[in-house]
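Okay, so here's just one chain, in structure tokens, the form predicted alone.
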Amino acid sequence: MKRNAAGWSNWSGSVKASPREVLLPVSIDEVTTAVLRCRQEGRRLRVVGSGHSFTAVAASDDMLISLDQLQGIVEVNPEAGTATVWAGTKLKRLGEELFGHGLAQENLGDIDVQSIAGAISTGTHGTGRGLGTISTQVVGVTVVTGQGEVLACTAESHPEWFKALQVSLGALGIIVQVTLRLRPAYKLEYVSSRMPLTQCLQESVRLAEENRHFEFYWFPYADPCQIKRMNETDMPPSNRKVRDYIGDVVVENAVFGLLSGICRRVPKSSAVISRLSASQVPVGRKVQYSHKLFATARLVRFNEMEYNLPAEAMVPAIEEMRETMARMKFRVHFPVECRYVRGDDIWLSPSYGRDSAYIAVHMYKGMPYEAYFATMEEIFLRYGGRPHWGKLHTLNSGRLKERYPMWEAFHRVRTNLDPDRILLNPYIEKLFDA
């Protein structure tokens, strides 16, 4: 087990902490000892994938765990369709190890550097109608709870105990391993295209139903946005590239973060490089396997804040954000990301028992958000927004439970798996009134 104290931050800078003690554990034991180290110490810990919440859920100033030494496969299930992986695999590495045995996620977000235990610990999801978040993948959890005993959870064998689980943020105990529900590797077709918002808005119930994948970035103060589609084919996959690297890496990384750079000293520059970033909007489409596909390089640093809403609630949303905009003239260029995802029972995922439209805002890094994040939560929360665990928002634990039909339950298992509270941080505390 190695050991390094360091100071920590998260992805975007948004987040900085001094941990005591960071431990890299290379078996269950380590982590186990860890656990029970704190519990007889007194001490508080807490656990960290690749640092990419906007929030502090991860931070620690006391004991910090890393489970990037644990990564890889464990066993795959071929009758089953099922594949056991260590928690700190990450989404890039994963996906490539499950191609290596025919096998793939059914959907994934569009970024690929988190562990899988940190995205379906806050809730993260794609796109698509039909699809579910990430953690509806998942059909057993070996956790470490804050007790120190390892328990094998599943929906049979810990109905209650799983459903919590499945989206923790970390509170509940140290998950070390994930089995997760698998289907034959697949390529997909993906189309980029330019609409206008207003034409967009009217068709996008149809584009949801019409896509297995279907979502639209909106440039603020401008009309274009970008359109962004993706569906099962058997053309082979595409040879291109150079040509891929430049529209991907060099064009939308490379080029947009000058651009940024230029919002970042001249913030009045806001809306004419928005309008200017739409009108670049790449046109084109591609075919490969879904694993390569999803994700795309996100190497312009930004703050960020997501809400879910009901799936009906997207149209009025976006319309009323556009209004609020273009009244308030906040300095703002980076897209609006929007996305439908497919309803679910988890207890904590802000999809719980609703089809859902995920509404996401972001900022320059280096730019104010606060007041332009403000704005656009209360028109969130005034149609019954919930946030996404990794993102930005402003909820303590009383708003949140109005939100959440299940949160008291979710409650009650934190209780019983870490009756000594050695998973908390000041953030987690905040959520939970703990």
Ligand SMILES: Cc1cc2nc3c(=O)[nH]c(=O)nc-3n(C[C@H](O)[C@H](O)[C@H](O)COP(=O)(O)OP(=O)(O)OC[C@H]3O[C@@H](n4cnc5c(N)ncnc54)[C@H](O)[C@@H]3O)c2cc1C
Second form
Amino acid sequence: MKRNAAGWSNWSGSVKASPREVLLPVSIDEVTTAVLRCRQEGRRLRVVGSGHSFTAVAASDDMLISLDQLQGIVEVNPEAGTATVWAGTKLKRLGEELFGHGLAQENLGDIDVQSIAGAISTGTHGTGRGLGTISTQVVGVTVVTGQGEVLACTAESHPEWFKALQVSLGALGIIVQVTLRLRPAYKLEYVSSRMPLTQCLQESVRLAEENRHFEFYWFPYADPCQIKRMNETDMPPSNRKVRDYIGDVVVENAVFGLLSGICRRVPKSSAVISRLSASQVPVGRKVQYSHKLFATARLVRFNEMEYNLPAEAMVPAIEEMRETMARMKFRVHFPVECRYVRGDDIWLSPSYGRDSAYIAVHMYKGMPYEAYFATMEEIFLRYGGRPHWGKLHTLNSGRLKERYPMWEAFHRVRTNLDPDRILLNPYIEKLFDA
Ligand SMILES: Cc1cc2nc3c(=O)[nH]c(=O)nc-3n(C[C@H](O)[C@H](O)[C@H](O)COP(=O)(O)OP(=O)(O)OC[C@H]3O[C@@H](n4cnc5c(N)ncnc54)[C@H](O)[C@@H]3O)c2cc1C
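Switching from the form predicted alone: structure of the form predicted together with this ligand?
Then the entire complex follows, led off by the chain already shown.
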């Protein structure tokens, strides 16, 4: 266990903290000992995954626990089609290890650097009208509660606690193992194309229904948007060369980084650069095993707000965003990412009780985002929006409570599992009014 304190910041650099103590436990016992010590000493602790949330949700100025030393598969149950994995496992490693057992996750988000526990704790999602958030893949968790007890929890053993633990913001305990429902490894064909935004909005319901995965990126002030579709295939994986990697990852990120730098220095160039980026969207197709295809490299840093809306609000919300942007002329060149996700029954999941649209707005690191995000947030809220737990928003407990039917039930579980409030930080306190 490492006990050296170190300065900490999240991926975007927007949140900084100075933990008094940083621990990297190598066993469940060490996690339990740390929790019990915090209780005895009246201290606070937070657990961090990969620090890829845009808010202070994982920040700690007291004890910070990372499960980076607890990674990998614990056991696979081929009959049940499940695997139990250490909660600190990064998604990339998880995909590779599962593939070694002929298994795969049914869906993933845009990147694969998060830890599995961090991803599920904020309701991280990909896209797919018929597919839920990553939390819906969870069929069991083992957690060290705020009381220092080790609890193995499933929908059958502890129905209420399980529904609370599937998206729990690190507020109920430290998840040490996660059991995932998986499927046999599969290949996807990825197709990227361009389409005028008006046509995309007209066809979005059909495209979402016809494709296993469908999403679109709308570049502010530009006409063409990027359409991404992925469907299962038996075709052989594309023979990608180093040259393709350099084109897709290195050049794409480097050029976008360069253009973003221009926008930061000359903000009024943002609309032109957004249109230029839209016109250069890569068009093409490739086939690969799913765990290699979902993630893209995000080398250009940004800040982000993302809201979940009822699925049917996607088109009217985007139309309103487009009109508002034309009027307000926000200086933004980062595309708006639009995805669909199946509804679920997880208490704090933004997709609770409804098939959902997710709309994400981004701003290049170092450029002011407050006015743009605040205006877009007003639109999202009018359509019944619920914020992504890992991304920026301005809601407090009062407004969140109205949007989550199971808010009070979650609060009761929190009080049960963390009676001494050791798992709170100022951000979580404000969120839960705790
Ligand atoms: C470039 C980028 C791309 C992204 N793409 C997507 C996307 O496609 N889809 C999407 O939905 N989100 C996306 N996100 C958001 C990201 O998936 C979430 O913020 C996620 O929670 C980050 O995981 P993490 O491991 O970094 O967790 P952290 O940010 O470190 O922590 C998140 C929460 O999980 C809790 N936590 C971590 N480990 C544990 C544990 N062992 N037990 C209990 N609680 C724990 C923390 O306390 C905290 O509350 C993206 C973020 C970035 C920066």
